[in-house]
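Presented below, as structure tokens, is a lone chain in the form predicted on its own.
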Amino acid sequence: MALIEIRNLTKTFGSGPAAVTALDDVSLDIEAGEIFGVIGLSGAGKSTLVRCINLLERPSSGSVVVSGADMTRLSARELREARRNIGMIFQGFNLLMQRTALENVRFPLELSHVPKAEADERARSLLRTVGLEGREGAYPSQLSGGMKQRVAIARALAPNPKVLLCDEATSALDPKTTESILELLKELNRSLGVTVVVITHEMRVVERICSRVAIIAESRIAEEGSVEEVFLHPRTEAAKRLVLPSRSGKLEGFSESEGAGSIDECRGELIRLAFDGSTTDRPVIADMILSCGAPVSIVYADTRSIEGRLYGHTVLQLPGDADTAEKMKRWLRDQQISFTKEAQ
């Protein structure tokens, strides 16, 4: 049984002609101990989804089961108890500005009536865990954005939750700070065993720390799978918009009648090569050119690191000569290099 089981989840705001469906029949399984990503463009429904997991938003229909308990069927008291197992961090940090870092982290323990000395010890330990030892007495106004998010993470971990929900947790941070926060989340996942659900509109965030990903578009799950599979072989238009270089999943400005470069003979079809972690260290394109005796134009190239391995896409414009182009495609198949014809 998965730690989080979402079944046929629908959430509608309003009623009648003005009703807006934010989620439409969404089903997902999230396993214990994994870092699971939910990615989508603005307005796709991803933030509503994460808020339905801990019932900050109550679903219109469907079920959300966490650790065997259907959150939609719990009483108010049972729901408060269940939420202690689900920590949450937000894009805007949501810290109490009149409280110090220590007091912010201690706050959920106060609500649970944990003795002050025990709560202080727990809060200090968590601030050390997130790299803020010595900043216990600092107020949020005295902290950088990255430090504020570290305080928010420590606060979310205070009740020792099984699940940590991250709603656009790095969107307000610069790239260097984002990297440090993502590395912290990975370390917490490893050291504490906490299951992390990452909600984001940035593919680079998912690639950096997630093992599996669901792509949400127009209020529904468009695609789900391992991060490397979705990156290498996006099946749906929604996935291509997030993974590939243009919004439509097509390359603008290139066609089979207008070459990508100045080499006259390179006016053939566009193909997209997908490189997995086992082939990125090979000079595939150079070997193909030498073996086939004809040049190609590199239209686009992108390499990502996913769970410590390099994956990539390269779009080539093949020669206009059909026989030469077919020879190159046969060579790629023989070398077990995955490729697809690029949409024009």
Given for the second form:
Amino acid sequence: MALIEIRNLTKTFGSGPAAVTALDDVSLDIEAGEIFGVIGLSGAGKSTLVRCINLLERPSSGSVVVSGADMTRLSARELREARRNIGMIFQGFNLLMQRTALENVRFPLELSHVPKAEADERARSLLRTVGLEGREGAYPSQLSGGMKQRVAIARALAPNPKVLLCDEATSALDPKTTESILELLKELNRSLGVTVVVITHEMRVVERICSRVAIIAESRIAEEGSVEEVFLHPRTEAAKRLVLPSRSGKLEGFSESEGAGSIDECRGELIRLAFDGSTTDRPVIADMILSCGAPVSIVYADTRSIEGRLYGHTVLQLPGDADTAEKMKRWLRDQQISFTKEAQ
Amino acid sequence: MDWEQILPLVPQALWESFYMVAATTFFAYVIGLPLGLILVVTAKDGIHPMRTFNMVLGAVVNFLRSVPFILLLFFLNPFTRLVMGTTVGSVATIVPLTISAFPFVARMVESSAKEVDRGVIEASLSMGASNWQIITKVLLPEAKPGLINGAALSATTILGYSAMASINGGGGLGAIAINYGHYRSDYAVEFVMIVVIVLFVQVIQELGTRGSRLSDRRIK
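Now show the form predicted together with its partner chain, given that the preceding structure was the form predicted on its own.
Entire complex below, previous chain first.
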């Protein structure tokens, strides 16, 4: 049984003709110990989805089962107990501004009447875990965004929850800080075994830490699967729009006059290479050019190296000469690099 | 102008004004603080929405706020006599003062508590806080700077009302201004008492501003 089982979840706001459906018949399983991503454009319903998990938002219909308990059927008291098993962090950190870092982390323990000495001890050790030793007495206004989110993470983890929900937790942070927070979440997932649910509109967040992902579009789950599967071989239009940003209409930054047009040889077909981590990080395209003896034009590229392996997409325009183009495709197949023909 | 007659009365009047304001502020908060919190908690976007109740309570508070103090003062005389045995004197004046001040205090508390970030309340709910815990551990402590400012503003308003009450037999600084200044057409006395009252207001206001700033951890 999955740790979180969402079944036929529907959420409508308002009623009558003005009613807005935020979630429409959503079903999802999130397994214990994984880092699960939910990605979608703003307004797609992803935030509502995560808020339905701890019932900050009450579903209109359907069920949300966390550790075997149907959240929608709990009494007010039981719900408060169940929520202590589900930590949550937010885009805006939501720290208590009149409390120090230590007092913030202690807060959920106070709520469940943990003796003060014990709570202080735990709060101290958690602040150490998130790398804020020495800042126990600082107020949120004295901390940077990244530090505030670290305090929020420590606070969310204080009651030792099974699940940590992250609602756009890095969206207010700069790229470098985002990276460090994601690293911390990954580390906590590894060391504490806490299941992490990440809600985001940023691809790089999912790529960086998630093992599985669901793409949510227009209030429905468009696609769900392992991150590699969904990102490299998106099946639905919604997924393609998110994963392949240049896909809609013309390729961005590409035009006959200024793009490939300046190199006469490169007037052939467009192909999209997908790197799924099975290729080591090496100059693939340069190798291909050298071994085939003809230039190609890079129309679009979004690749990155993670732990020495290559991930992402590159769109190439092959030479107009059919033989050379064929030679290049053969070379790619030999190298076991998957590619698809790209619409021009 | 008979300063030898008036000056010795000032310390006593100052003391009377002080305890009228202090006692009224205290009683107005005993009633107004819970009332203001109830208004926030039962509001549409509150942690325990109760639409009809909130509307009725809001209407009652607005009604009481709308009654001009000078009229309320006279109107409440029978009630004040019933409670205190008399309508005359600074102690008796605490009754109408409190009744006119608590709706003001309730709105004051409401506006401070509403300033607490909705996200922080949500985070607390997500941690399993009960409504009572949200009130005592989130709303009140987080709104503290605003509440202190509001208390100072309430106290200065009450001081103003207390001067008005001397027309109905109340004591304090306002009574000297009216009885020895206004009724005797002695502008010098009236002016001096006005200055004393203005200084008193400044002191309360300054204490409030400083207390609020010192207690606020957002700006350091």
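The structure presented is a predicted model; accordingly, all values stated were derived computationally and were not measured. So that the term is clear: the rigid core is the largest set of C-alpha atoms that superpose within 1.5 Å between two forms. Residue numbers count along the first chain shown, from 1.
Quiz prompt | Large Cα shift (2 Å or above) at residue 64 between the two forms, core-fitted | solution = No, its C-alpha moves less than 2 Å.
Quiz item: Comparing between the two forms on the rigid core: C-alpha of residue 337 shifted by 2 Å or more?
Solution: Yes; that C-alpha moves by at least 2 Å between the two forms.
Practice problem: Establish whether a shift of 2 Å or more occurs at the C-alpha of residue 296 between the two forms, with the two forms superposed on the rigid core. | Solution: Yes, the C-alpha moves 2 Å or more.
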